[in-house]
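Read the single chain below, which is given as structure tokens and is the form predicted on its own.
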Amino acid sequence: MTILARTIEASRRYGDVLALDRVSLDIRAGELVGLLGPNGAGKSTLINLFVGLRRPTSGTVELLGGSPLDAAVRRGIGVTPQETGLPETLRVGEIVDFVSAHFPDREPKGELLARFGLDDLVKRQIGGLSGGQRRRLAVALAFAGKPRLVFLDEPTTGLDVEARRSLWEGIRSFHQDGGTVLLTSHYLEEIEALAERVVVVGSGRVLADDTVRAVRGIVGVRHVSLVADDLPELPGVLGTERAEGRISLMTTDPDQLVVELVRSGVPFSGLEIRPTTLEEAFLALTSKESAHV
């Protein structure tokens, strides 16, 4: 599979902060990879190099076979800053128009405006949007070039249910039709639902890179959760929550739990076994690498 993006060993310093190190990694053509970490981790840092904004302090980004550093290259590229200023004066149709502008190829502003659920503010100025249709349009623009990879770095953040759901569409529509994007995102469902390759950073290091169910299942933790009015004390159990009237406890060996709740003779019923979600096992993977600081 073709790499479109990729870093080996690269860190990058800022004065005695080291927020990335040595930090190898590839974004394959057709792939929706979610970048997580705690704040500091450095996915921005991640994005930056990627795009040309920063340089590495040592070790080689490349981009579409070429470097982040020329302009050419990065017009195969699309971009979502975490932080975006559009000029409040401009019609959402003009500044569709600017940016389309510096593309040799562009994607129909009409497309792409209802691809994002903004075609009906064509001729609102930027001023009087909410800050949930600017971040909207801010996303929108990264596909204006019709791009080969898009870098979205917390798209959603600020945007109510309704609206991330209906831009969650747009990347999805935008996925299915070849493209490849990396996104960030502090929802973690929102990884869940979008990405197929999930990789986590944590004080500048890489400390997954799988697909979601196989980080969920890097920690080992799973749930046993049954309706019991009491329990005795059960072997192997990390920790036990009750919730609307079921007890839940978490176990790396949920066989030999159920195998010691059958003996102990203790009535139940409604057992459920199921894997740790994505963000038991990212708070896992961090908190350890924290523990490690």
Given for the second form:
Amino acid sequence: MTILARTIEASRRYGDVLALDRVSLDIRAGELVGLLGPNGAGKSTLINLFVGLRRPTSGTVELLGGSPLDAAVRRGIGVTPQETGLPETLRVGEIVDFVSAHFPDREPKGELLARFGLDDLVKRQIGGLSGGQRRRLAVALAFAGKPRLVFLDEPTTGLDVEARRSLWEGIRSFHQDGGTVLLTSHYLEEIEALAERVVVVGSGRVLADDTVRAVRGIVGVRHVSLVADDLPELPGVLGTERAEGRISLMTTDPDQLVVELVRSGVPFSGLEIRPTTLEEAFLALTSKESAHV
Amino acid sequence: MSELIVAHTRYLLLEQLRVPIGLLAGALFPAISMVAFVVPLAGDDPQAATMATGSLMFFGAMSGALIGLSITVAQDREQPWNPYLRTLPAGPFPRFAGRILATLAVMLISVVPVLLVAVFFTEATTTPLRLLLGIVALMVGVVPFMLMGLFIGFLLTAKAAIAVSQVVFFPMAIVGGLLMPPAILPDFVEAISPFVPTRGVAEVLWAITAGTTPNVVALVSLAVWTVASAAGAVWAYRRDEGRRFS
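Since the structure above is the form predicted on its own, I would like to see how the form predicted together with its partner chain looks, so please show that one next.
Zooming out: every chain and molecule, the one shown earlier first.
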């Protein structure tokens, strides 16, 4: 498959801070890649390298076979940064026209706005839009120039559930028509809903790069908690915590654990199974990483 | 490329015209000065009135160039919209050209009230050719002040730019003889007046519209200021690029 964008051993330093540490990543045509990681992991820095806002301190960044610093190369991409600060006094239609003017091949304004549920707001000034409408407009602008590859940095932050789903629809339809997407998110749910491939970054490095299911497996530790006096040895328990009369067991296979628990015949009550949060998953991955070093 | 410059200019102009208070601020002060001082004190003297009109038109234009440009450039740098624009397939040039053209356009609008007061309420007089030449001189004359505006705008935060540009602007306007003609400036002010860049531009404007002979020292110092401002603007631009986009 064609590689649309790649970094080779790319590092980026801001003063004393190493934001990206020898990252090598390929984005292939037709992929929908989710970039997952806690704040400060290097997600935005990676995107800034891909879209030409920053240069790598060392290593290479390639975009559509050229350099992201070349304006002509950027005709093939669309970008939604984390913050856009759309100019308040302009109207929705004007801003779309303005952004479209940069591209040789343009999405018709009406269709673009309709795809993101903004078609009745063409004449509205940006200053009069709600936060969710602004965010959807910012995402819509990434698609104005019929890009082959879009970079969406936390596209749905601050949106309610309904707006988030309609935005997901817009992104999916672009992908179904052959478009390639790199998106970052805090939400595992969002990555699961959209992406096929997940790249987990932490402390400027790629910690995992795999299918959604596989990463889910790596980070998919569950908490099984219950009230019981004493427990026998159970298989697959990664860790045990006791707090306020409850016992909390961590496992990658909660089903098997519960089966074994019932078989053991030990009396228990108040069984709860809860997925680990993304934060816990990140911590697990990051600590594994540092354990290797 | 030219299509992009048009697109950027159009949007920057829309932005400025929809907040007309900025436009008014540049036009109002010189127009009020015309009505309050020039009309009663020099309105009957064709040459004095013509010179004062030129001075105050330049005063308004210069405020757009120096104060207006420095603030908008500094504000641009603080908005996340600015790095977003850099991801679009265009270098920084169309944006920059658009900013300069929009500033020139706003500047031309802001000198109109002074011109109207001069035409209707004073004996100021000139020929159409001289007026046209005067306006051309005005547009060329603001170049060093635009460069100063860029220097301040690329160097400072928006809040600091507001203060610093005014602190630079008013002394230069007064010492350069834009508010009071050189004839009535105190001696020590008149002694340093040729060394501020405003005086050089004023000398050219007076020569064109009212037929006076320009002061050579003022013209030379204007050239020196222009070169120095250009160097400062380039330096500040590169410094900003290096900080935000390298």
